[in-house]
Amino acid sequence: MAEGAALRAVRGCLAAFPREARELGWPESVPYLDRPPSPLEFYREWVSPNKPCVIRNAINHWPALEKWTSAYLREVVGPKVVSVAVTPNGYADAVFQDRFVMPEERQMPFMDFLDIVEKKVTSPNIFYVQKQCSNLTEEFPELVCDVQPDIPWMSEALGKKPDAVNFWVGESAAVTSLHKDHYENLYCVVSGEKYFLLHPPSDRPFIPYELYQPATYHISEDGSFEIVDEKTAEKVPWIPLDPLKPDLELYPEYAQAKPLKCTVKAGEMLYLPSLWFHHVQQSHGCIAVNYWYDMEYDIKYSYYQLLDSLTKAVKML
């Protein structure tokens, strides 16, 4: 009787916390800054409370706003063989069929890339160039001087440079699920939108984990795609819930969460704090740049990894 009046304080805590964090911490809505704030105002009123924000007129002076047309890429990246994405669903790094499946990554001259997406050839699979890892100082050399190799007053603010720098760019089917990352991002749109739906840490009582088998996509001799087990991995741990339509009756927990939901157009910047979940959707090629910085591993880190283990405690019991 007592562990079970134990167990059920512990649940109600987790409950309450998210709630409590929100109406103490976070925004209802994503705020929008109109210049790009001083190191010392960015780091006070969005990294150390750990809040997001979208920045106008940060990137106003970048070339590749007004260069980066098809054309200007065709002529400079054109015939280059690049690494691209390539699902039958639009989801890459996402749960489909009780595996975690990864993408097959294709390598392809980027101009047939540019082909697929202007829609001049037809095909019934979705590419993306989303290869991270600073895909865009390794494989677009030739477009780094288009843009900055960092944000100056995110790197004062930091007191380190971005790990990576990140080059994006595909079709509207292509969906980025439900996850979080361990860094301080942020994330410029170049031309078209980009559609975020995010969750603070605090949410992660409402969020459901499941391990799953690591699989990757495989074309067949046909032209179809299989799914193929990576047999000596270990399972990964992944979000199965799609926020866009998320099953209740499987996970109820999640109604009780609120996400934020923010549109960055072209020009603007989107600050995504470390351990936010983010869902990312997208206009029909659209462009992006986003910069990964290191987070710190302080107080912040240590309190989400015990919400995080207890929420994983209370779940198997």
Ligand SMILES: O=C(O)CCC(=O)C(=O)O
Given for the second form:
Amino acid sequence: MAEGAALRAVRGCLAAFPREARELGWPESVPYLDRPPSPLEFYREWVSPNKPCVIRNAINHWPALEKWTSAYLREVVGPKVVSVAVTPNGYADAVFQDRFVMPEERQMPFMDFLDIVEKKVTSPNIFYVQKQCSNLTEEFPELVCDVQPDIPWMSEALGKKPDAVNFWVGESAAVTSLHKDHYENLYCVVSGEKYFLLHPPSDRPFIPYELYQPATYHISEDGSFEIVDEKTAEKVPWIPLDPLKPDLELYPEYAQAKPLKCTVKAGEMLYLPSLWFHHVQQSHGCIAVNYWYDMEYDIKYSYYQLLDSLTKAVKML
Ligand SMILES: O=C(O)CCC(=O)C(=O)O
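May I ask for the structure of the form predicted together with the named molecule now, the form predicted alone having been displayed?
Whole complex next, starting from this chain.
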């Protein structure tokens, strides 16, 4: 076969693969479970087939659901200085002006952050408690007793404890741009709502990735933001596309991708499987805790790597 024909054949396979995978295995919408599963059931039905679901009645017993009012949070962690991501536009860790731009990580008393979220103080900027290195246990240990250190049926199913337990509190304008990671993610909403847009890993051929110079927002004396390059850091592969208003002229393949959308309400938990692309928004002041369990680097991971490499290779030609 001539090289051109071989390339067309590979392109055709890559274009057909997401649809075939969807027909074989992915749901049209994210299913709900009415109770937490047994470890075996969870592994068999959801983790192993890499399928998302929303689980109800799994965290009803958490004191956090009742306790985490503004008054309680102010009393318990109010004066404490914590890390808050600040951006001019709500996008922390996202592509902007041809850079991968990270937020200013501002150290501020948690109650000053709450004043901004509750609009007692006005700010033109967008604030999000979203530091992901297990910030619940590292920065908010006072709150750990109101949730669980891990999710027992998940820890048993996977035979390990979570790598990180993260605490998220944000303004409605704070957006997490489309990305994927290597965690089996149990995402629990304590108050408010989270809005997820998801793509299965098999949609990779339709999702653009580019390499970007990393940079960070720095606030200037006059309060405006400048974007400062992290000159010594390596380029970061990231998705430039906004799935809420995709530029289909630039990224025509994305027209064929079919995102799943789901709302996770207070008291519910989303199982967001490893390698799934996700874009996340929230209702104003939403509070959430999530558990990141490292994925198994098994054959599923290898197949994804192959799909990723083939997608990149055909783009180079
Ligand atoms: O809640 C968010 O804003 C983002 C969560 C997320 O991306 C993650 O846990 O991987």
